[in-house]
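This document opens with one chain alone, in structure tokens, the form predicted alone.
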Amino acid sequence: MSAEPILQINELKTHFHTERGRVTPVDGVSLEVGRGEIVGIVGESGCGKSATAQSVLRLFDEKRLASYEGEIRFGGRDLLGLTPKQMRGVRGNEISMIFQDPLSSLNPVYTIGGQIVETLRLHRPIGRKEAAAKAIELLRLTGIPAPERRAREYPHQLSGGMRQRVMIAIALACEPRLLIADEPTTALDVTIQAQILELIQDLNRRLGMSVMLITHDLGVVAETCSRVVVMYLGQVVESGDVRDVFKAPLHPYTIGLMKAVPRLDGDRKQELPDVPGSVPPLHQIPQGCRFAPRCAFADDKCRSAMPELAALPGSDTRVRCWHAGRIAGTED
């Protein structure tokens, strides 16, 4: 990675303490986000993408539900070593997050402008009048028409695309250095999806803001991101430059995801191949390579021993697979 990292996650483990025992939805994740870079995190539902993002902001209940191991270094500080009060100064200020469902994330009894004002005044020494003017400016920045009028409206009065833009405006209120976008276009139609992604890219270019983009859509990653991190069952299984990974994926899971993407030049009558099986529950994690029960390459070694995440000789792509060399054609 050429860009200086603003976020470094090293061997992060997030443990949940449940009635059925301890489970670990984030298990030894290591990744980096450079300054001004957009990094895509991909994988099926249940692979740990959102849990990783929420762990960065320590959003889980640490008194009753969750505990962490490893490092989350942001701007030289380990976030796991901060007090709860210090973390409140980071959330929404230095690191902001856009959640999947804006309607459940916005407060239904407060106006749009009022919610932006609240965010600004929480983190900045600013008066209410100045904050209200800034809120309108932010709504205008995110492409909301008639922002003065919209600022006085409530979430239910806005369309899905408008609400997502409001979430982005709130996330940008304090000019964060890192924006975490968790499936920001899931509930939107295709036209609005494109507008939201274009907006995120534009803000990334203009503000120099780093972005961690969580999605299941490989097409979005190809169009938006410079690097990609593929996760499966709480672990990173492949990571590298988007062009390198998409041109020559080295992990069977990544290969399966790529084959399942519709192609414009393909046979429209031909059924798309899928990755066989499904992501198992966290309390039924298989021994050895976690993808082995779904993998056509799996052998006894795969089913008994966990491979490390490592780069092949002559490659910058890191992969967690015993057969990556054979897939790459560098060994028999």
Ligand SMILES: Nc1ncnc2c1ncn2[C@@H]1O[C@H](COP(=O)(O)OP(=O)(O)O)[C@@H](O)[C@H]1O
The other form holds:
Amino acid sequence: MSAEPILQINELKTHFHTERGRVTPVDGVSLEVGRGEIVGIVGESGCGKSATAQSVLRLFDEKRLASYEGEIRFGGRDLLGLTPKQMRGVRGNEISMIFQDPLSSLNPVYTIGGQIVETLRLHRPIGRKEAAAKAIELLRLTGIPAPERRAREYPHQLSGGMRQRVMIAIALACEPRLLIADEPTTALDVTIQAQILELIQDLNRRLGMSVMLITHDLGVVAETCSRVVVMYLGQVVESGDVRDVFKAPLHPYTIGLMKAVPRLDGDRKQELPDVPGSVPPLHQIPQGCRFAPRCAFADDKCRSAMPELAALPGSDTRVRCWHAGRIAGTED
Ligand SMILES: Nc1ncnc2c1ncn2[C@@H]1O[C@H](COP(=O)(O)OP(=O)(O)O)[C@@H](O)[C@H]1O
Ligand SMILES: [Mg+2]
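Can I get the form predicted together with the named molecule as well, since the one above is the form predicted alone?
To see the whole picture, the full complex is given below, headed by that same chain.
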């Protein structure tokens, strides 16, 4: 990766303060998003992908839900050190986020055009008329047919795919340097899913916008991203170049997830559990390697000591597994 990354997360811990005590859904996460790069964050539901993304935008601030440790470097600053007011200048402006369910983020009582105008005027000193014209331009940019007419419609009048395009238009309004897309296509059917991913890739290429793409589907990563970060139970277990990781996954969890990837001939495997068991809740974190209870390779060492995230000699992929050398075939 060339130059300084646009986003660099160092040893981030996000603690939630709940009635049951403190839990840590993000537990020492380090990752980078390079300039103009699309990075995939992948892992099953409950692994802390959304919590990581929401920490970057400090979305838990308002309700004093969370406290943080570590560093989130963006544009030469540590976002964790910004005041709430400074953070409001970052959100939706320098960093935008889109979610799985666009209906919950769109306001039902405002027109599509009106919502884009609001976003523009929140961060930019522009008049209504100019903003309205820009709104239509943004709707066109995201591939919405008849944008002048659509701008006057309300969210419920649009299909799921069109709503997600609207969310992307709103996210792009202020030309953010980083787009965080949290399962943006999960709620959509396969054809529309492919179109939205193509749109994100196209905007990445044309606008040079960096993207952090969160998904539970490694197939999406294979098609869209240049690098991948695999998360398990609040930690990064593997990260590297998409081609390297797909060619030679080193973490047993990644290997398990890859069994769910659709094959090129379209023969998607049965919906069998690809990794046996499930992600435990945060108050039941296993000793040692967190994946050990679900892992076919686990031995006593795995059950007692946590491996570090590190690269094997001669490899750029970073992996958190005692047996990675054996899996890579570089050790007995
Ligand atoms: N507000 C909250 N309070 C307590 N625990 C939470 C809260 N939000 C999420 N969690 C827990 O944090 C963990 C990570 O959740 P999340 O980041 O949503 O995972 P993912 O996006 O990978 O599915 C889960 O165990 C989830 O139950
Ligand atoms: Mg999530």
